[in-house]
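We begin with a single chain expressed as C-alpha cells, specifically the form predicted alone.
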Amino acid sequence: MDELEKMLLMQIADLHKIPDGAYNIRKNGEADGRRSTKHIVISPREDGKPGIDIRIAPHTKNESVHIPVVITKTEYRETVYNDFYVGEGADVLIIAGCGIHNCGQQTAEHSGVHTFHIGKNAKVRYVEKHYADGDGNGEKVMNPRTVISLEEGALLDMETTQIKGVDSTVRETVAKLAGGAQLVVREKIYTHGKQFAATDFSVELDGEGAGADVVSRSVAAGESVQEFRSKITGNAACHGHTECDAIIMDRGKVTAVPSLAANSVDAELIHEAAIGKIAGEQIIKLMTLGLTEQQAEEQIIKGFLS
C-alpha cells in the first residue's frame, strides 16, 4: 500500500498495518488482501454479485474481522454486497468503513449493502466509519444500506460515523428483531459546505422482550442539509427508543422526523428530537480559558459527537 491508502485505512478502521485475525481489504473494486481464520471464513459471493460472504462459526469468542473499502479513483462508482452469517452464541467485533480520495473532476461513489443474519444469543459489535477528501472538484458519495435480522436473544451494537468530506450520503437501516433480541445504534454525522446527508431507520420489534435504542447525533454547518427519519414498530411486548439530537450552525438545515407505531398493548415506545444552535455561554466560557471562538466551537462539537 502507498501512503495515501494507509492514511485512508487509518481514518476509517484505525489500521496502521495489516490487522490480526480475519480481514478483507477492497481497493478500487478489487480485493487487495484477504485472510480467513479457523472460525471466520471470508469468501466471494456465490450469486456473482460484487462483495463477500462472512461466515462466523457458532460460539466464536474474542475474534474480529475488518472489511474496509478504499477508493482513490475519480469517475468511479460501485455497489458492493456483503452478507454476515453469525452463528449461535458467537461474540465478535466487525469493523467496516469506506475511505474515498478523489482528486479529479468526476464523481467517486461507493454504495454498500450489508446484510446481517445474527443467530440465537449471538453478540456483535459493529463499527463503521466513512471519510472522504481530495483536492479536486469531483463529488464523494457514499450510500450505505444495512439489513439486520436478529434471532432470539441476539444483540447488535452498531456505531456509525461520518467523519468528514462526504458530499452526499443516503443511509438506510432496516431491522427485524425476534424475542429478547436487542439493537443499539449510535450514529454520528458532521456535514459542512453544501453537503447532504439523509438517514432512515426502520425497526420492527416482532418478539416479546425485543428492544431497540436508536440515537443519532449530528452537526450541520455551512449550507449543508440533513434529514433524519426513523420508525420503530412494536408488534409485541417490547421496548423501543429513537432520538435525534442535532446542532445547527451558519445556514445549515436539519429535518428530524422520528415516529412510532404500536401494534400491541404491551409495546412501550418513546421518541425524542432536539435541534438547536451552540449556546453562546458555552463559547464564552471556553474563550475565558484562552480559546478563540473557532477553537471553542470545535471543542464543543468534538464533545457533542464523541
Partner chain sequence: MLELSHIGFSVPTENGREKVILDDLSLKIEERFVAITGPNGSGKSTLAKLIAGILSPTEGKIFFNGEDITGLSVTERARRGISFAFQQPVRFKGITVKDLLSLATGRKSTVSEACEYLSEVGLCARDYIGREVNASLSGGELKRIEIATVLARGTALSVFDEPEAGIDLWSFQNLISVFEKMYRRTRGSIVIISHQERILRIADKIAVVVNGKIDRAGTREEILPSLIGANACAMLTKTKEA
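Now that you have shown the form predicted alone, what about the form predicted in complex with its partner chain?
What comes next is one chain alone, with no partners or other molecules.
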C-alpha cells in the first residue's frame, strides 16, 4: 500500500494497518486483500456481478468485518454489490467506507449497493464513512444504496458520515422490519463548495413492535445543495421517528421532505424537520469566551456533527 492509499484507509476506516478479523479491501476495482475467519466467510459473488458475499454464522459474537473501498484513479466508474447474510443471534460490527482520491480532470465514481439480510435477534452495528479529496478538477461521486431486511427481533444500528470532499452523492436506504426489529440510523453530512448531497430513506415497519429512529444532521455551507427525504410506513403496532436537523451557511440550500404513512391505528409515527442558520446567540456566547466569530462557528458545527 502506498501513502495515499494508507491515508484514505485511515479516513474511512480508522485503519492504520491490516485489521483484525475478517476484511476485504477493494482498490481500483481489484481485490487488494481478503481474509475470512471461522465464522465470517467472504467470497466472490456467484452471479458474476462485481462485489462479494459476506456470510456471518449464527451466534457469532464480538467479531468485526472491514470492507473498505479505495479509488485513486481518474475517469473511473464502478458499481459494486455486497450482500451480507447475518445469522440468527449474531452480534457483529461491520465497517464499510469509500475513499476517493482523484487528482485528474475526469470523474471518479463509486456506487455501492449493500444488501443486509439480518437474521432473528441478530445485532449489527454498521459504520459507513465517505471521504474524498484530490487536487484536480475531477468530480468525486458516490452513490451508496443500502437495502435492509430485519427479521424478528433483529437490530441494525447504522452510522453514516460524509464530511466534505464528495462532490455529488445520492444515497438511498430502504428497510423492511419484521416484528420487534429495530433500526437506528444516524446520518451526518457536511457539504461545501458546489457539492450536492441527496439522501432518501424509506422504511416499512411491518411487524408488531417494530421500531425505526432515523436522524439526519447536516450542514450545507458554500453554495452546496442538499435534499433530505424520508418515508416511514407503519403497517402494524410500531414506533417510527424521523428527524432532519440542518444548519445552512453562506448560500447553502437544504430541502427536507419527511413523510409518514400509517396503515394501522396502532402505528405511532413522528417526524421533525428543522433548517436554519447557526443561532446568533450561540456565536456570541462563544465569542464572550474569547473565540473569534469563525472559531465559534467551527466549534458549533463540530459539536453539531459530533
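Quick caveat: nothing in here was measured; it's all calculated off a predicted structure. In this text, the rigid core denotes the largest set of C-alpha atoms whose superposition between the two forms falls within 1.5 Å. Positions refer to the first chain, counted from 1.
K.L.:
Keeping the rigid core superposed, can you check how far the CA atom of residue 291 moves between the two forms, in angstrom?
P.N.:
Taking the core as reference, the C-alpha of residue 291 is shifted 2.4 Å.
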